[in-house]
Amino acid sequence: MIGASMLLWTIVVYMAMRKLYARFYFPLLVPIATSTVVIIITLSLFHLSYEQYMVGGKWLVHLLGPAVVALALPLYQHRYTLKKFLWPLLCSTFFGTIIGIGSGLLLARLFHLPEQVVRSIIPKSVTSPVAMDIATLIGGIPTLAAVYVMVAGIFGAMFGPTIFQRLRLNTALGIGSGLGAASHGIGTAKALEMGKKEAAISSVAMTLSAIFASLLCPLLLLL
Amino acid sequence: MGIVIIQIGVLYTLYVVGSFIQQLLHIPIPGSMIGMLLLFLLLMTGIVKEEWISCGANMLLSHLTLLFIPATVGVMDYVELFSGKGIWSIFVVIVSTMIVMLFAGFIGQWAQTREQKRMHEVKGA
């Protein structure tokens, strides 16, 4: 009873939060955020623990595993401009994913952030399902990396086109390839803003970035 | 729906796929990235249609965000991290998503750029 309440309203708050955003599109009301603010605070206001809660949410949950098998239709869909782009594609989000974990993690070190928080922030620059995929593989808490991958996205969105704009980065492929690879699916959002060229390469950028990213992430720690 | 629900199993069966060979073959790549490549591969070779799964991708991708609804919801349990010197993370995923999104998007622009170039002196020669 409690799960299947739980989950209609999830359901029900995300709906809610995905007018809003359409209604005023300002980056800090992305439905994630927002969504995630209404559920704690009624989670709290009823004195309902997160265990109690995930009765119902895990059946959200089970779906990301196959939402990230899913990415492969948008990739297919662009193949072409996979192929056309295809090592200036390569090279942005190959040398951006490593950039993305090295400057996370020295980062991360400099603060003298806690061991487990650390190995959350190594895979922010991904898209959510893959980053607490790969959270879990290298000893993260995958809901911290939920977190610092909705704040990437955020701040990525929000600042992004302004300093695109000042440092004179002004390509469909400078672009797509900067919000793909650092704001994933919330920079593509961003990016559709910008041009539909922009978006397809952003969308393409992110989806290599999570694929770098899974590769990368368990090879730096060996290190 | 029915077809929705049916395509949605037919992924679910690839991330299954994909879990089964990272655990056979011990790879520290997540299982549902296995899947996700599978899927490109077959995809690509046309022995799996692009309409056999589109409809259930497309309702998944769609609504990717209510997906991870519960995830980040959990961060509740974790406040303390964020209270004192946790907030730092916070500016850490900042600053660094800004290093990535200029370098990727220079590197992205400079290799554009120069590929053009070669094209251009490929073709006056």
Second form
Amino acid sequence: MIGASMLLWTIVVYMAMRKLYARFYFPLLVPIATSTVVIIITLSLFHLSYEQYMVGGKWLVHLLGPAVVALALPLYQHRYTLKKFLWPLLCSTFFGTIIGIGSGLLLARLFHLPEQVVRSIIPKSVTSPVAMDIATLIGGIPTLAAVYVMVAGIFGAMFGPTIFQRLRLNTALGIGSGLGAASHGIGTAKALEMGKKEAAISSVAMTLSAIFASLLCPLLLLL
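Next block, the form predicted alone, ref. the form predicted together with the partner chain:
Only one chain is given; partner chains and other molecules are left out.
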């Protein structure tokens, strides 16, 4: 019973936060951030554990796979655009991955964080399953890496459009590669709000970023 209740509550909260975001279009009100806050407050008020929540929440996790597969549609629809901009996309994603890894590493060193935390924050800009595998490989904490991934994704979705606007960046290639490389799946969902072409480019950038990060993370730790 509690599983069905948590699943239904999550869906209701998310739909309500989407309506709120549509009415008051403000970066801090991005649905995935506000929904997370509301659900955390609910769990705290009713003294429910994460394990109890995931009895129903796990079904949403199972839908991540089909959601990613569904991105194949905009990829197919804009395959010629992707082929045309293949090299710019490869280069931008490669340097975006380096900046994502390097910024996390530098900030962690700057604040003298424990070594295991440093190794967990490095893969923050790639999708969760890959980030957790990388964290395990380099001696980090997989679950902590997943938290940093979520934070990076939410911040990208919240502030990415504002940054693009300030920089006068309005091309599908720039927006898609930026969101995909920096904010993985959450960024790609945000890119889909902006257009199918942006979403297609973002999904490719997300995949390339995961590949580049898998190769670069172990190397950067040796420097």
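This structure is a prediction, so every number in the text was calculated from the model and none was measured. Numbering follows the first chain given and starts at 1.
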Based on a two-rigid-part description between these two forms, is it true that residue 215 and residue 137 share a part? yes
